[in-house]
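Single chain ahead, by itself, as structure tokens, in the form predicted on its own.
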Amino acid sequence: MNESIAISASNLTKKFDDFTAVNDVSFKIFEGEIVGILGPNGAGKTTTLRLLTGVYKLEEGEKIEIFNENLKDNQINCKIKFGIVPEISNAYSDFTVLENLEFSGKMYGLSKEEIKNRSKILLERFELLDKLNAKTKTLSKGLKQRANLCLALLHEPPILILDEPTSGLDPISVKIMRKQILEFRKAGKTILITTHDIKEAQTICDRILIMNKGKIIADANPDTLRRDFKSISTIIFKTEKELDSKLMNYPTLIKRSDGTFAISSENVLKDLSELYNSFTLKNQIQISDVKIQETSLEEVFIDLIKNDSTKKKGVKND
């Protein structure tokens, strides 16, 4: 990853009447990173993107820099560095896919030859050549989203901003989108994604910003989030016979509906040793089919949101 800063945002705030959608948010995104913004509905993800891309006007004290250029002072220079794919298609529905590309290319000042060559490459990449002359309104959601990516990439921007890019898409379109997003990073592009799909974020993102109620409550790579915010794993195992009441009182032990037993563990090696001593050596009960289940990013996300919301309500956690 390049250490050059592609996006720097300081003190972003956006209010709608009495509702604060984004509350004093600051972050940096480095060139070549894929950064995911996760959060529940109403967390401020899309509003943050709209501030970054100049859809919403910045107020006094707020600052956005795109490759060290101030967005307020250099709107055109900054905006041309973005390729934006909104959740809902922004292509002209009565235009064909090709007509949309030609129109977009002209808006960016590309020559006919550039539009033709780049369109062909993009349509091949997103498997849309057979839809070249189809009107956009006749396309499925997945095909529309692929067409949106072609439009966003036509002027070869260094930054891609994707708002829920795979939401509601068919599996084939999801696979194509993910593959291409990773290819873009290999080519050095910076990618910012909002998503509800935690598994998707864990798979493709270098770093994750978790938002709740307009603020960023976590900023780290997926592995660090799992390790630092909830380091508890689960040891799952079977026993050769039923456990007596004394062993059932073993710390954190629960019997699961499938007949296996589970123990929460912050130190797997230590707890496995203690299990063996307690069950096998002291009580002659053999344990088998031992599995270690690591904490998922989804569990971390749910805990962070829950704990943050509890704090904001003023409820004390024991």
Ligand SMILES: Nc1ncnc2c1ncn2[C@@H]1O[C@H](COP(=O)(O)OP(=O)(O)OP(=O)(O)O)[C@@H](O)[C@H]1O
Contents of the next structure:
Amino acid sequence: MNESIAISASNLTKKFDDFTAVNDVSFKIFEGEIVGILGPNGAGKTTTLRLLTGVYKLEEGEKIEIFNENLKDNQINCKIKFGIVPEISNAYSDFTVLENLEFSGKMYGLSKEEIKNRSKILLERFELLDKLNAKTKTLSKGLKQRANLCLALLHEPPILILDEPTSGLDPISVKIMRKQILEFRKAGKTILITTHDIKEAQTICDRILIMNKGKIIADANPDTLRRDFKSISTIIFKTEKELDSKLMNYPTLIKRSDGTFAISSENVLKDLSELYNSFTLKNQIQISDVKIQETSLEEVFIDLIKNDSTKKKGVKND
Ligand SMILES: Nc1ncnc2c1ncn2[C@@H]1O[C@H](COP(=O)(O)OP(=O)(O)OP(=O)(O)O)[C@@H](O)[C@H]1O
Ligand SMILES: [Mg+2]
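Mind pulling up the form predicted in complex with the named molecule next to the form predicted on its own we just looked at?
The next block holds the full complex; its first chain is the one shown before.
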């Protein structure tokens, strides 16, 4: 991966009266990375994206650089680097899809020919050609979201900022969106995406920032995050007969409601061999149907939020 920095944000803070929605947040996004921002409702994700994209004015001490250019000093130069799919669509609802594309294209200084050619390619890619002349307000949520992405991409920006682009979409629209997001990555674009779908984040993101109460509480790649976070797997198994109380006291053993047993393990091979010794060799109890379950990112996420300390894990930027 290219190590040049696409976005550098320092000490971002946003207050609404005396409520601090974003609290002294700093991070860097490297060129070509897909970074996911995850966090519970109200964590400050959208507000952070709004600060980044210049919707909110930066105060003294806050700094954003886009490809090394200061956003405060070079608003236009920086803003055209972004393709934005905001939480609330900025398309004109009374315009048709094509009219929105034409309007947006003109704002970015594209020629008629460029707008026509690029629109055709985008609408094809997002399977929207048949909605070309439909008023945007008549589109379903998923179709509108695809149109929003076409609008964001028209001026071929190097950075995409996507605020929950797949939220509430049907599986086909989700598939189209994800496929396209991965295509952008292949094309070397930098993507910052918020999502509540932890599986989505795990599948498409190189790095995940977890926000809670206006702070970034974890910054790492999905695997590191899982590994660093206690690195515990669960060994699930069945036994051929009931366990006596001595074996029921086996460290971390839990009897599950479906009759299987589970132990948490930081060293699966060692614990499996100990299980075999204690159960089968010493007590002649066969164990079967052994399954190893890795800690899911969802569990990591819930635990991090639950025990929200402000200690960052695996931080790459400081
Ligand atoms: N314009 C505003 N005026 C007052 N408070 C606001 C405003 N915008 C956001 N907030 C508050 O700031 C906090 C962060 O909001 P934000 O929209 O950034 O959260 P989020 O992480 O994007 O949540 P969600 O997952 O629900 O989209 C919330 O408590 C929200 O109510
Ligand atoms: Mg939001």
